[in-house]
Partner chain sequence: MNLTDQLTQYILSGLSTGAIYALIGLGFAIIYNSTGIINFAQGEFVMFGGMLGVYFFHKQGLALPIAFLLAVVVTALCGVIFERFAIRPLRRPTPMNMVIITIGGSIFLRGVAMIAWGKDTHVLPTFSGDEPISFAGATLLPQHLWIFAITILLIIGTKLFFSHTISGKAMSACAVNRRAAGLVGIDVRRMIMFSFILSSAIGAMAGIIIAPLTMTSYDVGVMLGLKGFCAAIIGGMSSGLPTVIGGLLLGVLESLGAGFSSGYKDAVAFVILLLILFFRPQGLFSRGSSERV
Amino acid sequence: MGKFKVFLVCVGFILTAAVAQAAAPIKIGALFAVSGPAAFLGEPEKNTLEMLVKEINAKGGIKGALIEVVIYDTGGDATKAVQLANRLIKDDKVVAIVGPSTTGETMAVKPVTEKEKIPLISCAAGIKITEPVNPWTFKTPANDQIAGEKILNHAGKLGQKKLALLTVSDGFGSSGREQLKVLAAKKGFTIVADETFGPKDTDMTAQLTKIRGAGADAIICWGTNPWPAVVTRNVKQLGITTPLYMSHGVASKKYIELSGVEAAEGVMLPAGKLAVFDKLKVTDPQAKLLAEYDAAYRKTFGVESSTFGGYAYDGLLLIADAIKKNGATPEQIRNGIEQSSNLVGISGVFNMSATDHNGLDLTAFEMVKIVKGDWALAQ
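Show me the one chain in the form predicted together with its partner chain?
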């Protein structure tokens, strides 16, 4: 009997210890498009967030408090994202939200989180998210504009003056198209062809034939996987030798696989540094973190890490950093994120301010060229 009592006491202790530790977990919400057409974004984001939370908690949490994430799948649907955001705020009582994965969903969720005063750290790239700046809304991916500027700077350096645009007619493509046109005009390029293709198109030879007739110095294709791969194949098929630029939206090995090594040869694009982490200079501030993230991701999920997962990583990183600095109420987290400076993340080095809720600049991207099925830094 004595032994049993001791056992009971022990169990009691363990239980209270567990309860004590779980007493004040910091609840963070996440909305990702884990299924549906944007699943290629949502899946690595969810994986990354779960992995990072486990890692933070294994190290004892943030200032002794464990983190608990509630992740919901929006299916890429804006209406659903809004419902789930409400659920996160009202039922789960989260102090901050990471996500959603796409610009459309973010624009739908934004009014809700702003009204409820919950910091939203979006994983979507659309410039509308943080311009104009709202105190409660942030985003981790660099603006598409930065990627466009990176391409045009490169083209300018190579003396390419006449550009042909080939953009996908979805949100990403049309906003890229607008920005490229504005930037090109500002930097003195002429646009000789401006073609679009539908997000489900399987053959772009017609558009490319027209572009070929326009006599451009370079073609800029703006879209996300997998369609730019079809463009790349069609360019090869038509025997077009004009240099081809892709957007950062295809910066994954999948693009090379889908295009075929031969067709992808020589294609240039601005890529997040994660894609080329092993080719960066050792002095690069992000080099170490990128290598660690990639190794951890590979070990946990058996596939290589993607830039998209990095967006979620940075989201939680910003929140954790803010909690460390200020505290864990939504207000404190918001202030903390806005004060982030020189915070080394996956997408870049963040320097937030009251007027910049993205905090990234041209250094977030590296111009890369595809050589023999692998990335190489472009000269």
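Numbering follows the first chain given and starts at 1. Predicted model only: the values in this text are computed from it and were never measured. Only the largest set of C-alpha atoms that superpose within 1.5 Å between the two forms is called the rigid core. Compared with the form predicted alone:
- Of the candidates L362, G104, K54, Q332, only L362 lies at a hinge (point where C-alphas switch from fitting one rigid part better to fitting the other better) between these two forms.
- Relative to the larger rigid part, the smaller part rotates 9 degrees between these two forms, based on C-alpha fits.
How about the form predicted alone, since we already have the form predicted together with its partner chain?
Single chain only below; no partners, no other molecules.
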């Protein structure tokens, strides 16, 4: 064989290898509570991620490489989440993980992904997920501190200075309680009642009876479904007329359904703009994306989109943007996410940095009020 033919054969091998390398799928893992009490979080997250992957792949993938997503159902169990995280990393060889759905699961999984140096983009809101900052951990829901501040700013505007807290004693509730107490002290509010309930409690009338006698101007309940819905029904049953605030942890129509339209009437909470996207100004940077996401979700699944599904959307959005900028190794993805600037997502406009692995501010939320079974902007 002549030198020229040898050269052509070598070039052929190189080109073939290059094409094969370019065509190798990018494997991304996901941990969602698709079943169990937190299924209202995990189901829309799973649906959204699968829908978005299909959409990206239909357009040719990312830089010519298709995305392969491996999704496991944690059932909301922290121990199971850790086992599945190890499986994603060691057996499935993923380059990044979206999820878990809850704060407790995320805090259990964090040590695994940080040790293995795999980017984790949590779909849970607890501030302790990203504070203090670890290089390998990010999250897409706005911090509970921001949600708490949004509530207190609104309560202050209405002259509601005496507050009663009713929080669930899990990771999300404990974090919210802590943030609310710190913020209340800074902003000149008085906590006149500080009650908690367990994740398995089915009636909160005892706590609410104590709160009724405390003279609060407003009640703030912090938790995720189904327990806040129980609180809402109990408030109605006891005839309590004190204004009731919920956390962003119930920002889906499932909460209204579980509470009952009559009991939920007038409840206020900070919600991502997706809940009221059709009421936003056309100049809002998120308006177009939110409308497109809701339309696609309705078309694919036959129901309206959910704020919680948006958390998974943003997780993949951050990963895809990082790959486009830097490359598809775990370290390149990590670096790319940390460099995200003015990235418009479902949860808000992300501006990450080495000291901020959430990247959202107060503009991520709108204060909403439940009126006749639907969301309205709170005045």
